[in-house]
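Just the one chain here, the form predicted on its own, laid out as structure tokens.
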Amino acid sequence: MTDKQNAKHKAAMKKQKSNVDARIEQADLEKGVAVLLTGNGKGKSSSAFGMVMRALGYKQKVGVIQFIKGKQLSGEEIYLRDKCAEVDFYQMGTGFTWNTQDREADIQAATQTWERAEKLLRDDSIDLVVLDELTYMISYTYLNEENIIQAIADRPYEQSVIVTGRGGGSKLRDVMDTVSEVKDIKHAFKAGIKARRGVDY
């Protein structure tokens, strides 16, 4: 790299640092955040569990509620149950809706699971709540959308919440502070590659 290129790079990075520092200075509100991880791509739950590990690293209290999942063991479930007994972990336990094919039973299970979630969302001792695959409960009208949105909006001021799943609707997006969409560009399953333990589950 020439001296001219070096100087140009240094000037660009100095300008970028100044812009970033200014934005950090403006962000002075200390509160819990609501994060929606949505989209058709792989990695939404994986990202949420990454934040679980991050919170646990700071000795924060964490609650995890999984909707839909629960019939097939996953690595995150095994790890949390074996290594992180302090995490309040609960699964709806019905598995995927296309497996149960029983709407009435699914709604009953979803309602019971949501009651557990509501308790966490009212508990100001919990720093982080993960509501994994909750969006499907809205899409399938298993749960009342307004109740969900109100509970998220009314949670303790310092509590953060992560919601995962495809869709969820505009009302849910509106109440969240951060919305990230995971795009599906390519997936191994479509090429006939089986789901991989430790990567997919």
Contents of the next structure:
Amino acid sequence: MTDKQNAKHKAAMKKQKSNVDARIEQADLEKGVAVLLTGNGKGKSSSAFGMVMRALGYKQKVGVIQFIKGKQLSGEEIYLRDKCAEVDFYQMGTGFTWNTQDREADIQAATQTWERAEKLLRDDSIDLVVLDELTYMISYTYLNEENIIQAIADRPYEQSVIVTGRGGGSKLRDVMDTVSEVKDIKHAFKAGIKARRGVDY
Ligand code: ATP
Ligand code: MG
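The form predicted in complex with ligand ATP, contrasted with the form predicted on its own above:
Every chain and every other molecule in the complex is listed next, the one we just looked at coming first.
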């Protein structure tokens, strides 16, 4: 790099830093964050579990509720159950809806699981609540969307909550502070690569 290029880069970085610093100064609310991770691409649940790891790094209290996927064991389930007793972990455990093929039983399981979630959302000792695959409970109308939105809105002020799953209607989006949509560009499965331990489950 020439001296002129160096000087230009330095000036640009200085400007960027002052912009970033100004924005950091403006964001001064100490408040829990509601995060929705949605979209058709891979990376929603794994992102949520990344935040679980972050929270645990600070010795925060974490609760995880998984709303579907009873049949297939996942690495995160094994780890949290066997190695991570400090995380309050609960899984609905009935499998996908096309496995059970029993709407009434699904609704009953979803309702029981939601009661566990509500308890976490009322507990101000819990720093982070993960509601993995919750959006399907709303789209299948297994659970009442208004109740879910209310419970998220009424949770303790400093508690963060992460909801994952495809869909997630506009009403749910309204109550969330951060909404990210993971876009499907390509997925290995479509090229015939089998779902892989440690990557896919
Ligand atoms: P992950 O748990 O890997 O972060 P996810 O939570 O974003 O994935 P889900 O819809 O919950 O996605 O599906 C979980 C499983 O389905 C994973 O094995 C993932 O690799 C796979 N999967 C996710 N998106 C796609 C896709 N677009 N095509 C095929 N398989 C997918
Ligand atoms: Mg998922």
